[in-house]
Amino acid sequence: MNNYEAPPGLLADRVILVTGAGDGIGRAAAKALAAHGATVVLAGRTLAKLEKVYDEIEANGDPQPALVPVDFSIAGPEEYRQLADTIESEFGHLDGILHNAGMLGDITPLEMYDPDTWDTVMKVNLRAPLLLTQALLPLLKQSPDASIVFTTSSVGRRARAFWGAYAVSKCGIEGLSRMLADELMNTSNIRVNCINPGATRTTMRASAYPGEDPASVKQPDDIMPLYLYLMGPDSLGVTGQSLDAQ
């Protein structure tokens, strides 16, 4: 799947929401999905970054995207319901969600972890994906074959010392994804999976590994085959999995 070659029109007529679309993996995914025919809804905290990605997609001649500024650290059920209403009124359906927005927090021993930072990381990395998915499930159920993709991490499969709230939140995402996949497997056409991007050249990676040579890890564009595979019809029947992009 990491060598998957997506045909140009793989995602034609599909509407896909990407969170954390302003930079890094989210930006690369939004552009890759649009390049393969999807209408992408760009969601993130910083409007200027979303507008830049919007312009890049339009400059490529891909389907016109939409953008929705949202701060996942403070948004609640009402904001997510409003987002769902906006997507329904603008497009009438939704075919996929890439939950990519995330926050690293502190890398420090648990005995020193700041409680407020812990709460914020949990809100962004775990609570927001749950609430957003709840709000959008009615729209996803209208799709012939919808895909929900959560972003995980190696520290979400086996929590690592000092990774604090980030690791615990990603352990939660792994559980949430599998639980949701089980619940939807026999009641809908929605598949649910996790992607572990692996070592990728992003701002978060640089914060976590300040001594690492950025040139030693892959760029976000290099790991897009798995994202395209899971968002397209070739992954029908694949659900409840946690897959590595590298």
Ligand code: NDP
Contents of the next structure:
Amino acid sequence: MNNYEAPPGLLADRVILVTGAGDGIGRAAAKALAAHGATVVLAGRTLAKLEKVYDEIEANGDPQPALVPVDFSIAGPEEYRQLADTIESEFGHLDGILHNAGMLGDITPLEMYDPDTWDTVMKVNLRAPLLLTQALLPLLKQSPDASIVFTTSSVGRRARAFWGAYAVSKCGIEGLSRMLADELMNTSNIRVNCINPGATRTTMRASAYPGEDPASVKQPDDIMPLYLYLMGPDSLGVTGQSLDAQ
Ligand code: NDP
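I've shown you the form predicted alone. Could you give me the structure of the form predicted in complex with this ligand?
Expanding to the full complex; the earlier chain stays at the top.
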């Protein structure tokens, strides 16, 4: 589906939450989803970055987005419940979540991995997607065809030395995504899938691979076809998959 050509208006009338929408892949996804007609709820940590994306979407003439500052390393069930209430009162429905926010943590041997860093990475990369999904499922269940997309990584499929909590959290996301897909398959209209973005030119990529020439990897905009496909009605019936964006 990496050659998918999304028709204009693909996501008209859909409300989609994007986490980590202020930078990197999340920023590109928020803009691409809005450009195809979605009303995007921009969630992320740094307000100034979210505001910039908000302005870019507005300047493009796309549906007015909403903005939700949230720090996934400290938020708990109550914050996620409030977020669900806000979406319900503002829009009345929710048709998709792109769980994209993530942090790298340390690249270091497990033998010396810092426990506090471990906990923070697990909270942002694994606990937050679960709690956010729990809070938003009642809304998603009301949508005629909702889509949940989690973000994995090559180390979430096969953990490699030194990738620490990041790799373990992404292995967890693969499991969470499959389990949720299974649980919802026969009881809802919600499809659940994972995207592995592959090497993509972002701040996270640069810190993981400091010796790499950034020009040698794809830009976030280049990998958007799969995101659009999974969020739109053309992927109806596709669930429990872990797909590569390149
Ligand atoms: P970036 O570092 O560019 O962006 C990460 C986003 O997550 C930022 O918007 C950041 O917000 C947000 N974020 C981080 N921590 C928190 C937090 N505590 N609370 C709220 N938001 C937070 O990374 P990428 O765009 O590269 O990564 C996006 C996703 O893709 C991640 O899940 C990553 O693991 C995955 N991925 C990326 C690959 C790549 O090559 N780039 C390859 C494989 C997977 P802020 O800017 O405010 O810090």
